[in-house]
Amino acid sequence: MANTKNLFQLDYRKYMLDNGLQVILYKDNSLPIVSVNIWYNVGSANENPGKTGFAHLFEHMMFQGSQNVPKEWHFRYIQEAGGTLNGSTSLDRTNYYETLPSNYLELALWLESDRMGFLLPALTQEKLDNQKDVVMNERRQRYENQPYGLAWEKLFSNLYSSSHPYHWPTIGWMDDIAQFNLEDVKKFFRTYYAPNNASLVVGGDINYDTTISLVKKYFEEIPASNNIPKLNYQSETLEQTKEVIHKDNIQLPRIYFAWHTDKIFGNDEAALDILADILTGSKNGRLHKRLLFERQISQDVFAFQHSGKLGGSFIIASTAKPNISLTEIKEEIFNEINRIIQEGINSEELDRSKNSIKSSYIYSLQNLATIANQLNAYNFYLSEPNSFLYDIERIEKVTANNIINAVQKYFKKHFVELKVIPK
């Protein structure tokens, strides 16, 4: 047991530099390739009702080059490198990344500071125009035009309430992306794109001292934000359960639930991560194997965890077998809720549901790129990148109580409803 405790005890040296960037250097020499992996405290829930999708916009325009990069260049430098590259968008960060051979680290390293400290010389309306388009062309293929595209944001919206930063859609409104002003997306980007917003971090076949050598000469002259707006919000309730009907270009109807539950390394998150999988995780989830096998009534089902840095929700939906109804498929999921206040949990699929989880997890960690997201997601949530041990350890420690008790106390509440219906 205790070797395979060692095998989750990164070694890592943390540094932060005098603008307030945060620096995490993790070596492993076992393949001559680095993983460089920035991750910005912004995403979109640190925009504004009215101006809504700012922070997707920049996963977009962060590639359209800077002072000293030609656009779209970032991606031919890495690639002509040998490497790989991408960048994503959450509600509650940005980040931006990219693995390649451990000999063009620096490169990878003057790519990320260029665009951090010398990205507004470069930024043009002409390039904001045509991101506004790609912008609204990835909304409507992900959302408006495509089936069920719609619920996602239809369940938040009714979930959490207008003034909540969790109300919008991280790619925003269509009608706020419409109006994006220059000004505005430089003020946005001077506000949040700053050093003493980030944290970096470089992983793989590095030296500790040159690396940190290289990271000062790159990022060291780059100045800090002075005005950066704290998030403080509470938890929500629902103070009634709220149904939502929505006409789709579909076949077969779908419907969702979504409960307000716990946060990201929140006490109960790991007990619902489990039930998800309990529920919908394999061919022996409950739901699946009720509602799919024995019932025959639905096409699918889904059950998961979402957690944010301001709240969690669980969702579960469904989508409906021909000439089913979706009441009946309410009735089974909920029976099956209630079946597990009242029966429990075996420790059969507890245990399958733990190893499942647990082996995923450990499988994505042979991915170097995975390993430095991960100690910027522990180091962004919990202050301290080397979670790895501690972020497996609460889900062997969720007993069977744990999950009743989750259920309990979140299930009985008030929840979103919505039923995507053909037009």
Contents of the next structure:
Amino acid sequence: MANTKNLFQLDYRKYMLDNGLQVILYKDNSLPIVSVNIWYNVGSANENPGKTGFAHLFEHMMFQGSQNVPKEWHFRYIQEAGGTLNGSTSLDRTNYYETLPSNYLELALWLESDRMGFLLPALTQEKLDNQKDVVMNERRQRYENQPYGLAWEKLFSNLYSSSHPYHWPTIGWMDDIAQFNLEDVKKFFRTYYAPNNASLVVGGDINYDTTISLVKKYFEEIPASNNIPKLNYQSETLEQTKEVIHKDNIQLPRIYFAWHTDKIFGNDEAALDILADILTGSKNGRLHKRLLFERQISQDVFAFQHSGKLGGSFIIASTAKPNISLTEIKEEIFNEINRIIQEGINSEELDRSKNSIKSSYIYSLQNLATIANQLNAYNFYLSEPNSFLYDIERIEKVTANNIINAVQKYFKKHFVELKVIPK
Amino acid sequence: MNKLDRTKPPEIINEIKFSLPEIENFDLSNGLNVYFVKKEKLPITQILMLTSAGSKYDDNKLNGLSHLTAALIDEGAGEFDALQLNNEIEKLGSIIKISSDKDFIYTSLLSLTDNIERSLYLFSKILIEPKLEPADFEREKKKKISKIIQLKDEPSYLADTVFEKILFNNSYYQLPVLGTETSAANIKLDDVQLFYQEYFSPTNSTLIVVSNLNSNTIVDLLEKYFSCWKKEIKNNCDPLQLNTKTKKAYLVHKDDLVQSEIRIGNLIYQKNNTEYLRQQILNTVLGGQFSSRLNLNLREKRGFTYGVSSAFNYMQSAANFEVSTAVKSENTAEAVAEILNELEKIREKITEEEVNFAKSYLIKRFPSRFETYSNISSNISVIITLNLDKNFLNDYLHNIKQLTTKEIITSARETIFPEESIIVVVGNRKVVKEQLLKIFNENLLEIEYNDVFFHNSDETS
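Let me have the form predicted together with the partner chain next, following on from the form predicted on its own.
And the full complex, kicking off with our chain again.
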């Protein structure tokens, strides 16, 4: 592949305001648009049993207006400016982002700072009840009403013990969502939504000096919080292999496997990413080739490394074709995993995977919002926003032996096996 | 230092400068029509081929043929079998994707420009010399039938399929793109080979290229790999005469659901640049974005749903208006009534403020529609699929600014017909049926879950 290193060396500036807000600026004047992206260091892992799903529900509340922004107007202001916006919640963090014409940058900063500093005066019971309904409908639509929709929470609640914060799904348990009250919202906001628990990326058609003074103008008066709880959990292992059966409204059964593996940016993570691609990333992926092409017993198969701050897991799943047993599929999956240990990885498939992962990186640089979010992600996990090249080199350095060692290290241990079968 | 006044949004003073990239349009020596846009930001080339070969050309008994042909053309081509071909593409880090709808088969290539020559060679083999061999055919056909079986579990797919079947009754648009279990099982390899022969040709396709290369270089490359492809075919379907004039509600029973999937809509007839833009503004007000009337009512006011949206769907020979949402089963009839109520209301009144918001939304987001290589090619593909004027994008901003509130209200009255709507609900009979009967009485028709896919489309009325 041609020399593309210069593409990954992004020029940026990083500041910190006196109140602890981290600010990362990235300049790209090719189109008259800017992306604003905030990460708050709070996700579903910061919740407690009985109060699951709160970080996500709270994300909805952040779109319900603040002291100077009436309900619905946060969306309205940005859309009227021709922007797009949203937020998302994961295990480790919550993010909020918008991309809009560059002359509207100040509007975005006004809106983001108003809800960071002045959310509570606008909070009402009515808004909370409404968003609880919306989130319960979101859960119905994505989980209960969706074929195989409950599989993820079955998988993770068995992989992690009930006291581990990755035990429950990000959206939370339905009963917990129904019971949140206004006091929960206020407490959560005061605990986690503070400048010293957040990082702000402004990317795109900007001028560095103007942008930093605008950021100061809107954010520097927001006070820091002085007791943000720290999360600290030890990695877990399974005492024994767990077999779980879930009956669903489906026609074709599906089998899932989950192993505890490395956490995000851990030493083995890149090898596990490549392993996933070698198994199922293309038609030539080993499991795809075996299950879908040669034996034609599976309708689909996918594998990926899923990692967070407190731990990671490797997932493989495959849906059976009509009249095929999951046992047969299971056997083939384990045969392929063993083959990696016995026969190794050939250099052609290793190069193919590396090339396709690297190209996908270049393709992702087309999108300003993706770059802005990635700067925040690298800053959050590695404390260095411009880790694009580091990330790519991490992939390039992986050897066949690294992959074989990772398979030996993680896949010989206990795992969760979930069968989703027709009701 | 003065304390910051946060009570008002900041004033926006400077105007941004945006110039549309130049869109070149030319024919290759074999008649293949090409759109080209040069974009220099990254060393990337994006190519999209539209072939007029969608499911509307399927015979009822072989419904799914177009889709299966699309699935098979990259399972081996030229000197490569299926796995070799995929391996060659992956080695380059290139991505080739094939999809289809009722009108077109879409074949796309995303490549690093360093690898464009080899990528284009492989891409051309897929379009010009697919192998279409028995073993690959059998495998892909089985995969497709299993996919149809799987989709029977998806409430949203059921709702879309039933809605289209009723809306486009007795026309080639009523057929589902994937076909049914029965129709897909009827397809033979000969059918695929014949379909490929009849529809894949340079004169029946359009190519869109977005690249950091110059147009001269692109023309040379395209001539090199596509000029050997010579076949004069131009396929046109007859225009449709569709007619649905009575409000009817259909309840599809799927008794394991906790939410109902709802589709409400009607056919529309007219379509040109001006009509299209009026409908975009109308839809922005009604259900095309978050702060639309429908979403504010059903989600933000009543909490019935995670989201509701409306859209105008355009096909080559027909178009329709459609509202779609999923709501908690207990709220089904209320949601249907609220949607119909909103459709009535928008025919009566739209404010100047709403129209200005919609115009601002569409005009100011225009530059960001040219951000990625695939953004640009999909913008151009809209011109082709909707039969819009070639200057559509050049004139876009000017034409939107011209539109008046009165014209948007007229557009609502000409395109949204709550009294003649087709209403499809896929839901749990025990919770939903009584509610719906209270609104629709004898106008509620019931469809058993098993009847949706087990009948051939020509057997239903």
